[in-house]
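One chain is shown next in structure tokens, namely the form predicted alone.
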Amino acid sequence: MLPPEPKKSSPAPPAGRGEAMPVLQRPVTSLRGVGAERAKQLARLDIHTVEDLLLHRPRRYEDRRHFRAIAELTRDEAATARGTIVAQGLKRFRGGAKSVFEFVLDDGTARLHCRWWNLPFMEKYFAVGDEVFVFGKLVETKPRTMDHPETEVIETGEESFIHINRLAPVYPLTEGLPQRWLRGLIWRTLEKFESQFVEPKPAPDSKTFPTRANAVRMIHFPEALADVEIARRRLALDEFVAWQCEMQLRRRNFEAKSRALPCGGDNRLMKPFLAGLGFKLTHAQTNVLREIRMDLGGQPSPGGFGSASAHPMRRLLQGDVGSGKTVVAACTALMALESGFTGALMAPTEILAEQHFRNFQKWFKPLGIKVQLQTGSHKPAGSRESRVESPSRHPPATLDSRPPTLFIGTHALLTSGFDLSKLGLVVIDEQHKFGVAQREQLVRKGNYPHLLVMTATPIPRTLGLTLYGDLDVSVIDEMPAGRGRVKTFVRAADKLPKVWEFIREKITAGRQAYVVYPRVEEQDTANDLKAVTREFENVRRSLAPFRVGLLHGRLPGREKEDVMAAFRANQIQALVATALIEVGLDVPNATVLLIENAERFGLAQLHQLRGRIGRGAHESFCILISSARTDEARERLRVLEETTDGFRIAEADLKLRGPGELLGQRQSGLPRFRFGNLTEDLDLIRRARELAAQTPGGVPEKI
């Protein structure tokens, strides 16, 4: 924090459109002492209104009515002392290329020394004389010492009970902008339009929330720290509020201009296909593909799923690994194939696209549906059966002309020149690997089709309600009969050569393993985290006689696919790869799953990548390699150890990571909440769902 900069000269409010915008909408630039510097400022913070600035959210709060004597400060607290510079000094060393500067604080109880390394420019902020706010902890006793602590000059002065003798608001700050500024600007701007925080309608409960005002209020300044959650708890409904609205918005704006296609099906390819499968389906899957079919426009009819529905399905399919999802998407497409409509799967990867090639072939061909790929390693031009034909040179037919069709590939369906005629189904698998609007472009290549979007990452309900409240949810909560049970260890890399032993000795009865690297490459050479290609050779040379493949992101496509077809066929015992194997393989005879700095991973990886194990009837084991030193590290991997629920295991992973991990969130499309917390405020989630589904046309009136 630095001392406020010498006063300028403020420019004049923005005229024309400017004063006629609602005052919170206004530009910052229209309040005193804000030109054109200041709001650069604040843009990098994204403030650009005055409602951003009275939502800039503090990242904490010092108590200055109480300050810890610099005698009483410790290595093990974070505290706020008050005293005055009585030595400062700037020295360099190294021919100049060095600094340090240093100014000392004295309370009267004791002095206190603050520290700044190659930070030369601090020297000016600071005189003899002043009185500062220091927040810190001491990195040396003898004599106490503070490493880039957070300073604030204290300054008297009209504004002085601002920042002085309450509970001051410390905000996020950017270079070159005062703590101090901010602060007196956000009061200033506070104490204005305050009154311009209307109610939105509904309004939550008067009797549990405070107004909109008194929240925006409370968050700045409190008058006892637990004010503080009570108003950031307001202005988070608020938020949710808003998000779930803006989701029933698009939601009814959807259904008001869609038709759903009639794409329920007939059942006559569907129960040949049920019945060649060699087993049953879970309850689970029935009950599913119920909704699924109702969701799809299909009548009822004795012994099939479900009835009929106006809109095109939007569905999201949760599913652990393992779980059979795949056999439901195959279910879904069939569907919509009987009712002579084209399907669509997307998979995030060559290598899960090429699988789900595989098992739609296999299970198809004898249906005499086509299934056709289309990935960046199988181009249109070829002349082998599963590349598609380029529509440039082979103008589509009319899809009567041909038999049913199920096009499976990657981003490359996406392709402008790529045609889908007569789409009627469009199924995203491990959804959250992709963007909103990639997603939306899949299905613009039709006229409003079904979705059907898969993950086998488990969504903890917060954020299912979240960001699916304009999706249908099914889950699969069973797992098929007949699978093998895995268990889970942590261990230190000191037991390597006994987990070695104990790989060889699962290879030499005829099982397979995998073993997973956090990086491709070494990227530097100080740190110890292990890569796929230098590690290879040591596989290799630990596990010889048997044969070891290489998989990664950067070989080829062919490359890529003549590896894992070696390995499913068991012509390579061991396959060390990257997290590039998490979503979708499907070797059942791979039974072993070693894993090297595994707290390298987020919870949620490390379960789908433990889902590559398990698949068959023999007993699997994942074994996670740690160099974990923190206690949090170490309490990530024990859920591992303790749960195979993959429900479970998210809801630790946002507690223990936040959505961003789980998600992805520049992917899912998820808004950045100022105030609310998705690992903590479902309660409040649920009241936005009621107060939103009250708001007529889904827009509240002010928020």
Ligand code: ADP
Given for the second form:
Amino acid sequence: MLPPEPKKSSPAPPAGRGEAMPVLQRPVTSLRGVGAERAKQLARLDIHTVEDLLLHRPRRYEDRRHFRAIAELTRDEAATARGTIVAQGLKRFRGGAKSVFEFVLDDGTARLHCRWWNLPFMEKYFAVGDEVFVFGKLVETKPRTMDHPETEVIETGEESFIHINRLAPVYPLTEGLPQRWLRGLIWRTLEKFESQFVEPKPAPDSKTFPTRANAVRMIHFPEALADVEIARRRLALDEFVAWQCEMQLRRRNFEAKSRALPCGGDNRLMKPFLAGLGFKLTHAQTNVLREIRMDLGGQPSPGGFGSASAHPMRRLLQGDVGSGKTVVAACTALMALESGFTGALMAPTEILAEQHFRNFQKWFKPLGIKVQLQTGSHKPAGSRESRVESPSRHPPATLDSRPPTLFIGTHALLTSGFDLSKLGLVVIDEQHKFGVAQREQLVRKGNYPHLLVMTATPIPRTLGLTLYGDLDVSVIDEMPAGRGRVKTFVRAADKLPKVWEFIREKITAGRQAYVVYPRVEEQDTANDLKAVTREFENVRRSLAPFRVGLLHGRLPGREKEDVMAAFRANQIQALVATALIEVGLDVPNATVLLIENAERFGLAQLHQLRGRIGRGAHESFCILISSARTDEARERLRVLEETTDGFRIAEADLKLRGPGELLGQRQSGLPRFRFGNLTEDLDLIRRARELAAQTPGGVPEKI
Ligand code: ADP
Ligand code: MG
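Could you output the structure for the form predicted together with the ligand, given that the previous block was the form predicted alone?
Below is the entire complex, every chain and molecule, led by the chain shown above.
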């Protein structure tokens, strides 16, 4: 998804009827020399309008003022050389099924053989006597040879100044689209329409940033390589501003349309709840609850968007694994319930929903609150498969004595028919596991309920500001006291016998263990299943006579539940599982986590998994078995040995794998930025927020 491009306006006087479409928005076919065929090729590069064309970002730049002598080309570094073709030919072999086309280039210092395998038509593009640029690395030095180099035949005469004797942009191409043609088109289009890129109001400060028009020119035809980054930063800033404006606009629309339901509560349930909880809330939890209460009570929140109108809460709660977000969710639900509304809590997996169900029942039943579970395996009372909170013991409430209700479930909640008229609060746990669309779907139910989304994936600040720009953010930055330490070790697979010995020791001492195998796909696949089932047998043998359970996504809901119940009750001492257990599970007696093939997980995910242990008072141990051959993969895992700080781990993960991987690009709802870099551009994102905030109406007047 692209960020909706900000509204452009041509410098032409007031809009009237029949005003021509702004030049930059016109289709590329409005340009001379672009016919239907070329337009089709450009469309494959996502270039549809004149503006798309002028924002097509060069892949690299070639310094065509200085060349590498062919005699000095190496195997290690790609470089550009320039020379004349002195011989060429096509050789066919295997009865014509295979071929190699080759030309020999001479620049006076040495000769270079350039080869293309099985692309016989290359022959058509070159002739002896042609002057050619080639870009690549040597694959052989005797004779000097390049395979499939990038090339461009030098044509002198008209427009040659665009292509030679300068830093020349090299663009991403598509089949049939020549580099030189595209460069020429962009040059001519810039000459004509560069001035159409007008400055927005407010404009970024002109000491730090070139104008947008200059930046567009510089990104294509820089005078010096350093100009490229200067131009990129300006164009990235504009992208971030557009995105922030979009989010602020969304936020303002929402605030204008919606009224907050009064859900502040009166403490009559909260007081007994906190008294019976068995522990005191941390300062961080208390502070967050204060912010939430202000939102629910309909007061503008400090650090919020500051609108005086009382709009529903839109809050992201960030807290590292084990920081105690569930209790915060419970307290928030109580506020809504005290106020006479119902609440809904959505979790990404059935076993997590079940765990919440059990906890909330334990907490809420004594308070006279009904808790209802709705997952794929559990349908609410009334439907035939219903098996909700043991109906035999708790007959469904009659209509007139309907107690305040909290609904808990998976995405199945989205399709359920629970009574929405009284829905006051939606809580989404582990929200990074849900798509933005799903979040919206649930929130749109009912009458603009308050929304609390919780995540333990510590989002690096760049991403947080970009992705959650329309949410207020609360952070739990403190762990409950009395937690045992978690020690982490990265080990090679040959250490496994010792590791099993260690785990047996811990189990003998009364503790429990998780053993995790990677899940490759989003869902457990048949192959994963085979692997994990086989390993299950191994683990059983390694840990006999202790009892071992198996948990994976393909088990029927009922069986998952039974396995979890047995593990919780320590009837099973070790649990072999896929990464299904990544989110949320809370069994404080489990203190050992063994992860095999750990290199196949992202760091953030490993950190989440590690959150399954260290939940009780005992010291815990996370053992990462790496079967990776490369040092690099093992080094990556060392970050986890060094720190338990989720933010540091997320930053490292973002650097290593990029935002798409970290968040799951499909789900993240992130726009595709052409110039913005979510790993590096924190300062620009901050600046963009300020600029967007100064932009009246949330839409930049001009960009
Ligand atoms: P997460 O933030 O990862 O969802 P949980 O809400 O599952 O963490 O909490 C982890 C464990 O810590 C639970 O057993 C919970 O009961 C306990 N806990 C939460 N808050 C506190 C606290 N203030 N003091 C002691 N234990 C707490
Ligand atoms: Mg949790």
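Numbering follows the first chain given and starts at 1. Whichever C-alpha set is largest while still superposing within 1.5 Å between the two forms counts as the rigid core. Bear in mind the structure is a predicted one, so any value in this text is a computation, not a measurement.
Q: Superposed on the rigid core, does the Cα of Gly368 end up 2 angstroms or more away between the two forms?
A: The answer is no, as the C-alpha of Gly368 shifts between the two forms by less than 2 Å after core alignment.
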